[in-house]
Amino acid sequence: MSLAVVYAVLFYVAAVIFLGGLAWKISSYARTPAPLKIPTTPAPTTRFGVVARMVREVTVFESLFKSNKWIWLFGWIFHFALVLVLLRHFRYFQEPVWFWVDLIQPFGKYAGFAMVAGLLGLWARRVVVDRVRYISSPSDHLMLALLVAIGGTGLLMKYVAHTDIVALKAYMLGLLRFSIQPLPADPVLLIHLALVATLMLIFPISKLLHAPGVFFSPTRNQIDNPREIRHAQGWTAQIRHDA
């Protein structure tokens, strides 16, 4: 078996486990109930104040900025690198490419330095600080050299050992299509795909979920109404008390 139809099984087998593992936690989260009103104060009146409220948490981190600095620096650099670096890797699923695309092109190739700097710091932190170095599990500390892999491979791709582009998007497009195409056999390639098949497979039972479950947090979408508006919900609602 060549190992194009190797990697093609086994990104297919991991786009299956990623998407329905992904949709079966998001489910699980919107069907957790809620019986107490908890938002982390303080918080807005209003549902308006609460999807602003929500924005500034997932696009600028404000609660962590307000808890720590440092890690809000190194938190965010990692992400908002990480969201350059996967619209600039876009171009190997499209044909014609978006012109958007063409346009981070030169920001997400530096995004990659940024997004291992971010990586480090965060992983300094589960071993320097003490607090933090006492609550980290070897998972935390496989998922970030995992991450730290995925990134430095791409660099070492893009600066060190080249491979070759052109095939490498016939093979991604071949993917989408369905029709397997010649995969480069480069050595640092090869690890780099094996990295990203295997963080697609442990996603939907990692902390990385954090990601799609902020948004189901009481404590950050619940309006702050509990005096004008009895907060029921689920099987709270239908609780009858006898008189």
Given for the second form:
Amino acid sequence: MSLAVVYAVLFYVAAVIFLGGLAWKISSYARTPAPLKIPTTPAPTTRFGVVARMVREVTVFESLFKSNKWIWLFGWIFHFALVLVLLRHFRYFQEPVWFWVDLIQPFGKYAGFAMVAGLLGLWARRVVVDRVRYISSPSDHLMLALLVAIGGTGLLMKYVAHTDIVALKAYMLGLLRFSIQPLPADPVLLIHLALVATLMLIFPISKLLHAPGVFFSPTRNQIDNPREIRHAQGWTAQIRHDA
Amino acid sequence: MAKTEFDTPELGEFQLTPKLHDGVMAHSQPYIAKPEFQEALGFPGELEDGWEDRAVTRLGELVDGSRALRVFLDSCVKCGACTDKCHYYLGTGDPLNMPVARQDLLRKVYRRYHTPAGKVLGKIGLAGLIGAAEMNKEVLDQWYSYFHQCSQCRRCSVFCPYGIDTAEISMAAREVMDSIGQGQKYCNEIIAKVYKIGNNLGLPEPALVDTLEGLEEDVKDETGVDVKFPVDVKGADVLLITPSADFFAEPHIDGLIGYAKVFHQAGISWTLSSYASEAANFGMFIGSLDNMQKVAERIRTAALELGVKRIVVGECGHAWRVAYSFWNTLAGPFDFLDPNYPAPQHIIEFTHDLIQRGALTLDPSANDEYRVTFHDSCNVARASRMGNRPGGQFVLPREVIKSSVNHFFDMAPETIHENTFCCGGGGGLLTDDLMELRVKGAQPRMQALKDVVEQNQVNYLAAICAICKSQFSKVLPYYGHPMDMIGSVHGLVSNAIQLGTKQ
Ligand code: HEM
Ligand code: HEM
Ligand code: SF4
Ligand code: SF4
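Form predicted alone done, so how does the form predicted together with protoporphyrin IX containing FE look?
Okay, now the whole complex, with that chain kicking things off.
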């Protein structure tokens, strides 16, 4: 079996587990009832206010900012850079490429470094700060190792061991159309891709569930209006009073 | 278990984050509930063979029934932002008192039995890789220690990027322990008393009536005014639901006198209920929706029977959370009450409203001997609201205090409002068998208090929670303050209010 086929199978399996697992998890969050009103107050008293709170949490990590400036700084750099890197990667999956994907390419160039730097900062805290070391399991270190390795191999390709981007793009577009094209056999690329597939495989069964989870967190997404509107879900939906 | 020797933490120049001291609080466990009280609440009397499986199953049921629990157990990234936020960690240095570590005690069992990764890795002996672990006696022991070292104050939840609330996790763990027969004595006996007698103190109706008559005489002697303390008066406008400690604990009782004077001057008829003579709802502490609902139901029954138009809740923290956030869900709708008033209304909202409308005559100079600071009670601050605007729970009590005193000083901003530190005795821990924990857990609040005592000569710590008041009167002396430094906000109102018929 050729490498192209092995990687194709790997990616198809990874994609199914990633998308299926995520859909399963998200639907389980959506289906699980929140029997009581438990927003952490002071909380917004309107739907609009809750959306604004959530936007702040997701874009600028508001609560984290209140809590610890170092984690916030490293964490925010890592995530922001990750977004840029991922958007930049769109170009391997589209033909023609959307204009804004082209637009961010120059910024994206540095994002790879920022991403790795942020990760290393977080990792350093995990090793150096006794409290964070205490709460870390092997998987927490492995997760950082995985992301650093993905970033590292990506940067290697970009600056040192270039790969055949045109062929890679043809391969990726092929996968989207269920047709297997030749895959450049550069070791760095193969490692990059294998690690990315690993990331997709573990995503729905690991702490990376924080990404969908944050949107479902009742302490952040509930409106503070329990006196005005009677809340009832799940267990509490069975309570009946006919006054 | 109880009565071990311990040192009161030392206060320094500022709040320090301690180094880790592994296991220093492992011995701190409350007494286990006797079978009769377990059974009164619908739980098995004691641990029986096969409890491990039942614990795992019950945990699964709880996760299925609570989005919060499911999301919280999955989402923590171990970022560490919460690790220095819990007063019990700050006061003891025990790493298992870091909120995330406390959660992990439950999360490791959840991961092992209720996630795909844990099921697979657990089978091949690699559970430790992802921080998963088997349910066994050692784990149960840790649960019993450390889930009774969480006052469910929600401070960690403010600082977590996903709002993970360790209080929810502690409640779930306590419910699991109850459901396998290992409940906590203090909470479960109290709930059993509420069912039997109507309040936490086990104060029966005749004794309650007696106490209140005594209070009427005291107030009459002191002010010359006939301030009433009515019980079970049908057709009164307001039903007052207050923590039973208000009936005779110090300094709570001054608060009750304050409420009565406010009602008197406002000319609003009110009543207590001997059937529902308790605001506190310990069902929340043990994480039992079932018991919380049953306790809350008593309020509805009393309000309907007495035919009142409004419900006002006295000074209490966790109770106000249950009243504000949960009553409507558990015992509502309250559509039989007057829709012009919030149901329920906090006594601070009630008094504040009267002050705004000029209905009370307050002379702050009556409190000139006091230099006052205010302790935001954790559950009022982070689990409820007062007034119409977010954050009203910080503004209204301070405005009521400032209308009643001339000298008010806030503690450091990182220790008040949503950042407030728990008194150290909340969430079902206000029992003598946890004295060491209570003293150590009060350390961050005592540190902040020390600063205003030194800088502003503060000599009165005002609070609006029955637990805070009892806890502080017990622990203040450990830190070199007189126990009567703690007082009710309505104790200050009571001093300031001019009933006008004395001379
Ligand atoms: C809605 C999208 C997301 C939000 C709001 C979000 C937010 C956060 C926050 C606030 C933290 C804690 C601070 C920190 O350690 O950085 C965090 C940690 C983390 N996030 Fe995300 N994240 C999101 C998506 C992702 C995605 C897609 C990934 C995966 C590749 C990811 C990987 C991580 C990792 C690995 C950590 C732990 C870092 C450490 O070990 O300290 N996040 N995230
Ligand atoms: C199937 C999916 C992916 C493919 C085909 C892919 C391919 C590539 C290629 C060819 C490069 C070199 C770019 C150049 O030479 O200009 C690269 C760079 C990089 N990749 Fe990926 N990658 C994938 C997924 C990911 C993911 C999920 C991450 C992050 C978690 C990531 C992180 C990076 C980084 C940080 C760089 C270097 C900076 C940059 O060029 O943006 N890659 N990737
Ligand atoms: S702040 Fe939240 S996500 Fe971070 S370690 Fe604590 S509980 Fe986990
Ligand atoms: S809820 Fe309060 S007591 Fe419990 S872990 Fe969080 S900060 Fe500590």
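Computed from a predicted structure; not experimentally measured. Residue numbers count along the first chain shown, from 1. The term rigid core refers to the most C-alpha atoms you can superpose between the two forms while keeping them within 1.5 Å.
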- Using the core for the fit, does the CA position of residue 20 change by 2 Å or more between the two forms? no
